[in-house]
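Take a look at this one chain, the form predicted on its own, written out in structure tokens.
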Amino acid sequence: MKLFRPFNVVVDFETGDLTPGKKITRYLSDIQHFFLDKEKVKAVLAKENPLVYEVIYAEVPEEAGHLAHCTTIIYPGKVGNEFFFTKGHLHEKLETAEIYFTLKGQGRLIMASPDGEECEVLEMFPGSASYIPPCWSHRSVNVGGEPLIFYCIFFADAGHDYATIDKTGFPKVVLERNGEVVVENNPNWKKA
């Protein structure tokens, strides 16, 4: 293994900015197929293409032994009554875990077993440290009126499997009903 130099990153708890870092952005057009109400998605996209979330990665080799870390910022918003969320993923190395430490905002973390038969939804709030065990897919949802910002730590060689989620979706969705945050079964979910 090549000797890698120690370094600091600076995390802004208010904005979620991680410096230095590599930013990835996801707009509604990038994740439109995940939302329940396709007509409402089309209506929003006819007017604008809102930024849904950003991930800012510290630059670490994607090799065994390293810990990758990043911030995720999910902006407030909805399509119809469905809150903005991340694409969600599994790890290519299923046996790897991840931790999300919430810095700001309110959210829900949806996790599903590989077959989708088991599903857990945890609250995300400032100071919460959510443990994502090996083998669980995971998606975060912003249920508040401000950005949901969290810091993620995972094995650098874990990899990201987005293709499975593209095919199946998640078994649960997080919606607003009568001013309340509710979790419901996803009628579009397809068993893997």
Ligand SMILES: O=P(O)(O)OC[C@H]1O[C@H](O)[C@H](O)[C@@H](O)[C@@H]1O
Second form
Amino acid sequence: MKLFRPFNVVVDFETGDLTPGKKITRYLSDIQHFFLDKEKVKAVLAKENPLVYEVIYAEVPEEAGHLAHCTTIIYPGKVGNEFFFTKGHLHEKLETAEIYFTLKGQGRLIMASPDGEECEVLEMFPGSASYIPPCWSHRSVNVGGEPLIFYCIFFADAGHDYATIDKTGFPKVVLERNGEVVVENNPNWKKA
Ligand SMILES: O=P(O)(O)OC[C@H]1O[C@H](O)[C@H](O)[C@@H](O)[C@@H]1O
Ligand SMILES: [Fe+2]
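Alongside the form predicted on its own that was just displayed, please also present the structure of the form predicted together with the ligand.
Now the full complex is given, and it begins with the chain already shown.
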């Protein structure tokens, strides 16, 4: 392996900014097909296309041995009673773990086994370090009124498999009911 030089990035715990970093942005139109209430999605998109989340990556080679890391900022919001979330994915290299360290806000981390038969939901809160074991798909959800900001570390050669989730969805959804955060079975979930 070529000798790679050590470097710092600086993470702003308040804003989630990571510098120097490379930002990607995802809008409601990018994840619209996952929401339960199709009519509400259409109504929102007819007026605006809100920014749902941003990911800022430290620039590291996507090679075995390296650790990729990034911050994710999910903005507060809902479509109907369903909270904003990330697309969610499996890793292409399925047997690779990941850690999410929450810096700010309140969230839920939905994880499922590859066939979706097993599902776990963890709370995310400032100071929580959530372990995503190898093989679990993962999606995070902002259940609060401020941005949910977390720092992630994963294998740089893990890759993102979005195609599987596009087909199956996640087995659980996170909704607001009577001011409470509730986790329910996803009626649209399909077994892989
Ligand atoms: O890739 P998504 O499912 O849209 O999730 C957004 C991001 O969440 C975390 O930050 C992961 O470490 C990133 O690799 C991922 O890109
Ligand atoms: Fe991941």
